[in-house]
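In the block that follows, a single chain appears as structure tokens, in the form predicted alone.
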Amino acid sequence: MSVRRPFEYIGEAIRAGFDWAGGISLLLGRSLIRGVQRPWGIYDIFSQIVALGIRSLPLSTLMGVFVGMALTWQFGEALMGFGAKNAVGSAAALALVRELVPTLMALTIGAKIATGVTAELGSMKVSEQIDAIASLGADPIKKLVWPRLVASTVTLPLLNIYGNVLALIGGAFIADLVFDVPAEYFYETYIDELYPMDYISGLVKSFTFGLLVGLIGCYQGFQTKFGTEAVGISTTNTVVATSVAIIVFDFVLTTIFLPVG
């Protein structure tokens, strides 16, 4: 019995898992069948675009800002040592475009948008507020659903792009101060450094994981149990799933764009 437990909780945690992806690609399909139809909710989409995006204008603003002053410093302190400093601009614009900026915003960001999903429908689903909407006739998911899932999918590529300027005025007030490499300098190694393909790799990852936040936030939602501690358990789960669920998906999608050779 000792020798077959640990396999057993192994065969649950495989089957939980494909559970969970499985209800998460029946929550999107349904959203998308039944989001694209008349009414579109469009008011409910602008409502979500603001709770979710513009109040996560403050901690974007610091992610950018400061990430860029980071990596910056980095690189320099490293390019230093190959007497290489004016080619700061160059190392971190690759680095923080293509990776940084999108990945770091999706694990923040993406993660604050998410729980409060989570908390929000969570919360309606323990008082009985998602049966109610149901039962007067309307559709859950039309109306909960498709609205948080546009918004997350919209907000955060928005949010990526704002980053990515910031980051970018971040490292040249780095590269100024500490190095002595002109913010005009930075600034021209930076953008030439940068092709299209670059910028749509970064865009396609905050697309994606908007996506993904927006879904597992209100599956997560969705998902809750009945009782005091459900919808803190409801989301802490999702910090997990949405962490686990952006960093395996930003390989992937660095493996398409970035093909070995």
The other form holds:
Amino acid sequence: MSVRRPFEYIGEAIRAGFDWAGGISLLLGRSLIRGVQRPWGIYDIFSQIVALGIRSLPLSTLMGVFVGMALTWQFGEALMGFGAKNAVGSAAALALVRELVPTLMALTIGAKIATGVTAELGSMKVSEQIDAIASLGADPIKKLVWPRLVASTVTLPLLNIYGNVLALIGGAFIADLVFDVPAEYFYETYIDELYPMDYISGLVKSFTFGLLVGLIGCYQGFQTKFGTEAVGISTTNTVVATSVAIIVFDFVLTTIFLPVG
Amino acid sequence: MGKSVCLKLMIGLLPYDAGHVLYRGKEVGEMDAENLRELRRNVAMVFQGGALFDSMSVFDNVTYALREHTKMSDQEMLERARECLDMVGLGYDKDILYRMPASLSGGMRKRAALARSIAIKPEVILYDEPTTGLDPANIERIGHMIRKLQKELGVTSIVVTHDMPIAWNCSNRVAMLWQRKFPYIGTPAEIQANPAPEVHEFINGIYHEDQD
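Rather than the form predicted alone that you just supplied, could I have the structure of the form predicted in complex with the partner chain?
Full assembly next; the chain just shown is listed first.
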């Protein structure tokens, strides 16, 4: 019996993983089918973009500026040892645009968005508001999931663009102030290093992360059981699921985009 | 156990794998989205805690189903909302339409939820423990509302309750859920006269220590 126990746990974990992935896929499918039907709920979507996106601007600003400054400083120190500090813009550009800004933005802002959505929908589930929407003849997926899914999918790429601009400004500031590399020169070498595919890679990543964040946030909210404690459990699960999903998908997308350019 | 579940089965909020729930001869569990929408246009539900939408004003809550099912103008919806709130005794508060659910007392929330359920003029209203958590005056008020709506709007009410005075006063027929079945169904007088010990003990609130 004791020998079997670990295998049972592993089996249960794998089954739970498949259940979860199946549930998420089903929710995505239903959202896409019902979401594209009229009425499109433009007002709800716009409200969610404001709620999820505009309110994330302060955190995105901090993220963008400090990631740009920290990475430029690190690269600058390393390059100075080789007498190549002027290449700091080129070195920082790829790492920031292709990897760090989209991923860190998704891990912080994405987790914030996902947990907010889970807590909101979880509270609605516990207080029977989701049942009330259905009982009044409306579709909870269309009313609650679709606007949040679209908003997070649109918001994260936009915040990624915003974060990239701020990372560039933060990097230029450090390059000029710490390494005596003129900000204009940093800017030119930074931009020269980037090709359209680098921007596309970053944007596709943040688009995918946005979709994942919205989907996981909504799914966990809908899966909330009974009682206020359940909302806390769902929210914690959302942080874990979102972080793991972002890291795994980042790796998958990196392996896809690296050979492309 | 299972009273609220019964109501949710009746309105198609939960799936079932045995038995039948029929609305006008149609199996609720087999209804497609359009039929379910029609069912919910005619059968409204008042949830235990009211389940008012926190992020919406009382006006938006009360007119929610109107926006879903009708093409009423804003003015018509405003008039309908006022009419419904009058009917449930909240019309005295002129600002009620623009208040948020969080600013309402428990009794007001239940009555606002009742107003939301009657706005669309349903044929049937399902009440899930409508008097839970209310003080005696509000319990009496809610009971009065249920009877008033039955008389004035001609709606059928299905009330899930532990509150025996409400059960006796609001109903033509009472069904007692016992061990996942409805073995006792009858008029209030028949149920009160039923000699079965579980019925007698339940309706009179008799407790035996050996039941623990």
